[in-house]
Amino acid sequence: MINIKENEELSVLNHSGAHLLAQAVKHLYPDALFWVGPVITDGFYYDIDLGSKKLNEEDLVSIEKEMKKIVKDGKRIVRSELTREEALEKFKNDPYKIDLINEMEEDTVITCYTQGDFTDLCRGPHVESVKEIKYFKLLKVSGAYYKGDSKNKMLQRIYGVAFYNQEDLNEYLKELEEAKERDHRKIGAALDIFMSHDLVGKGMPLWLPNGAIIRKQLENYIYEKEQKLGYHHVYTPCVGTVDLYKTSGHWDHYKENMFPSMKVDEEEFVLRPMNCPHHMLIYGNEIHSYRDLPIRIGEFATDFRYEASGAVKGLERVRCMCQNDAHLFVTPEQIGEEFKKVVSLILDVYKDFGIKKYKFRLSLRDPMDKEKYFDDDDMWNMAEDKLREVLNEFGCEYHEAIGEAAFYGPKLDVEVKPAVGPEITLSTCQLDFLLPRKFELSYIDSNGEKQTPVVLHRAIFGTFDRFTAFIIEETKGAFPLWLAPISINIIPVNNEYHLEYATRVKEILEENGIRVNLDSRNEKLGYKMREAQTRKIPMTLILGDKERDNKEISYRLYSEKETTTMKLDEFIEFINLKIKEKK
């Protein structure tokens, strides 16, 4: 989907197609105030005060109605520069376009812009004329707080998008669409995934039965190649004191993303943003010789972040998460070989959920900036070499960001590219040179010295929510069988002849670990196929007369209409092949 806010001519059309709307909107509420209307990424909104006045979808299908009118009349739009005792004077009756000019540098240059019968403060730029706004739809109304604080008035925000010709309109709105179908936070809830309470907290989402399962199918599943690959997994607290985080350095450069410290007797207390300083006083716990290293400390691990209300979206973007973080302690000279390791488990990963479009993006220091960046420039060039070695070895496409490394090491986060929006990163993987220095961690060389290890933080899934949303949305919420909550659905022809075969069936999947449902209500069998599609159940056993007295099972998969029959024994052997080969 096309990012409109990045495009110069749409952004220029939409931030005309706001204007357009505002005239509208006052033509048909002369009463009106309106206080921002910019571009977005999808399109444009203005925040405009109705008094007591509710927007609904029929009054967004007048308000279009009246800008093909002003469309229709086609007036040009007219760059204007004001004084400040102008502008003040001209806005007086607006109480939030005066609030914008006396927010204003005394030195700014006051613009406005003028289209027919209305004249809005605006910095520009604008097209010609209202006649080029042609193309353009009004998507929904929605709530705003007046200037984004809650303490503040409730406005209404209407969204719109514009394009120079019907074809790509109609292809965006097609996308929209698509982008509803495959909402998480709608299918999360369809299929009892998850859920939300504002007795618990924006952000704070609560994980059902049904998302138990994949969560928990998702972690077996990680946990157990990162144990084949020497991974130490442990549990530490999801609080630590302020004085664990003025050490590790986030209190002074991670604060704002914190929640707030809370004190305990005679400590302090914050819940924790990441694992890092964790793991690091695990490290620190024994002495280590060169021959121990790497040591890979793994967690799956629950921290807390300070997001914008407005910021938080169902699983995606939420306050309390769960990482799947590791710390891998390793010397320089192992950098490369390590680096290498956790590349071929993202891909080994990303191959078998079928992530096919993504890229890396490898963030590197500015070797200019001698102030920026902890100055070691020989580590610097070796761990940033061995880096590119690796994406090179593996014929990865990437691409370098000078200047956007981490004061304390280069990073690479892998940029993924969903069916519906924009690109999203899942895993990171970032070099650390000075946290093991806070933290004085040593271990001893082959010569018997002291010598400080050099850290990887990675996360190969992220978080198991952002993962989670992003599955959610790639499959529609039709889960493959090792993941789905339920694998597999039975339902006997007839109860009273097949129910105790189907029963037993149900038995002996249950003993091969396979999640299945008996359905045996007292419905007819198109009702509980019906339902089992709605349900996105992978598959459904149909067992009947020939199945049960034949040892057999006719199995459908979802969404498809052909039906398959073969004996018990070889299908259980067949989904059992299927459920390991996680496809």
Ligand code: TSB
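Residue numbers count along the first chain shown, from 1. These numbers come from a predicted model, not from an experiment. What changes on going to the form predicted together with the ligand:
For the motion between the two forms, the hinge, where fit shifts from one rigid part to the other, lands on Glu178 out of Arg388, Glu178, Ile213, Val349.
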The other form holds:
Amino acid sequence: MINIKENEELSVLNHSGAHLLAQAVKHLYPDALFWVGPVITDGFYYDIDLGSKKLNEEDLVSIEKEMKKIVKDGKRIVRSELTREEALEKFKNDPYKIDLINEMEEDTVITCYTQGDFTDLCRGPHVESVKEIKYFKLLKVSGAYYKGDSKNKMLQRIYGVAFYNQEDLNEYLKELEEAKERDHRKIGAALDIFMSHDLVGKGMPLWLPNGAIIRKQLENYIYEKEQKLGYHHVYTPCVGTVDLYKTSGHWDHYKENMFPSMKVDEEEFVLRPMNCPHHMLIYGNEIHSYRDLPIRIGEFATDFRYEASGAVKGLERVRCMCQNDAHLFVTPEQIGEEFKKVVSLILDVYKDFGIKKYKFRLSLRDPMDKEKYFDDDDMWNMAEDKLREVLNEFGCEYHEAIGEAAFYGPKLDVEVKPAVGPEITLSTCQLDFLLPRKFELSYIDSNGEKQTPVVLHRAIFGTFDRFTAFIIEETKGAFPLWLAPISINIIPVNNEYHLEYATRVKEILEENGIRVNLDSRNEKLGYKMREAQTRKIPMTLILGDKERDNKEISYRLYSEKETTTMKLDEFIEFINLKIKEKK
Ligand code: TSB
Ligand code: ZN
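Next up, the form predicted together with the ligand. The previous block was the form predicted on its own.
Next comes the full complex, and the chain you just saw is listed first.
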């Protein structure tokens, strides 16, 4: 799906779409006040204060009608510049715009755009006339806190999208419908993968048995890979004392993303937002020689983060998450080699899951602004060169985000686009020159001297939560055999004659560790077949006279019409191989 924000022409058009929307709302609701109306990946929105009036779908239809009227009227969109005083005077009755003006830097050129009877404070640019905003659609309305803060007033956010012609708009709306069908929240509910409940809380999904199977498969899969790569897995508590997070620096720099602390006896705890401090302590528990490095400490670790209530989304953005985390302790010379192993693992995993659409984003330091970063010029230069070198070696395309490195080191993120909403980061690998110092970690080098290791924070799946959300959308819920909650559904053609054989086949498959369901309900074959499709079970066995008499099975794959018959023995071999190869 096209990313409107990244397309220059569509960006301008959609921004003008937001103004058109605001003008129409102002016509229909003269008391309306407007906060911001930006362009987003999926079009535009405007946050509006309508007092006690709550908009519904029908209101959107009326607003759209009004927008069409304004377009027909065809006013030009005219830019004007204002001094700060003029702007403050012009918008003196509008607290939101006053707020925006006050937030602007002293030397900002304040501009307004006027179309007919409507003027909005705006940086622009815009199309020349409202006539150009002919092909648009309002998509939905939802609540949004002023400045995204739940302590503030709830505004109403109207979403829309605009194109330069009807075909593009139609195509986009069609894709949008398909995307909604792919939304992991919808599929997750339909296939009983996860649920949520107000009594547990926002952003705290409950994994249902089907979801738990998928998650366990993911855990086993990545655990095995990490074991082969020399990772040591640990278990650590999902709380730490405030002092731990003061030592790591999170208390000073990450506090707004953390849950508030709680006192127990004399100790003050926080639910942890990250696992690095715990892993630093584990590394520090022993004396290390350079010969022991790299040391790789991995954990499937539960973390808690405060995410704005408007931002939480299914399994994709949660407040309680489980990271596929590891901290790799290396000498500076080992950075390149270890980073290469991480990238190789990422590529390997994405290949196994058939993930093809993703972007590498390499966040580097701004060399013009060195004071902003951990002070070790040689280390930065060496590390950044190594990261580039590795990505080039793999032939990976990547975007260099200059100035976006963290204070403590450069990083690589892998970004993907979910069915609905803006891009998200799945995998990440972040270099850290600082944290080992904060915890006074060391290794003894070949001259017998103490040195500080460098840490690579890395999460291949990111979190199991987010990765599962993404895989649900990639597969539309039709998981491969090895991942599906039920891999094989068995249907006896007639319970009276074929149930015994079907039961035997089920037992044999289960002995082979395969997840099977025997559908022995007294329902028609066609009905059972259709239901297996709805449940998106990857494979269905149909067992009748012929199969029973010849010790055979007939199988049909999800969404296919063809049936294949095989000897039972052969089938067991075939299916074991398929599952092992993760096909
Ligand atoms: C990799 N300390 C590092 C770790 O060692 C760390 O926490 N990095 S992180 O902050 O980038 O988080 C790791 C991954 O968790 C992200 O790449 C992202 O895929 C996933 N993630 C982050 N926030 C959320 C969230 N709210 N819900 C689901 N997944 C999330
Ligand atoms: Zn970390």
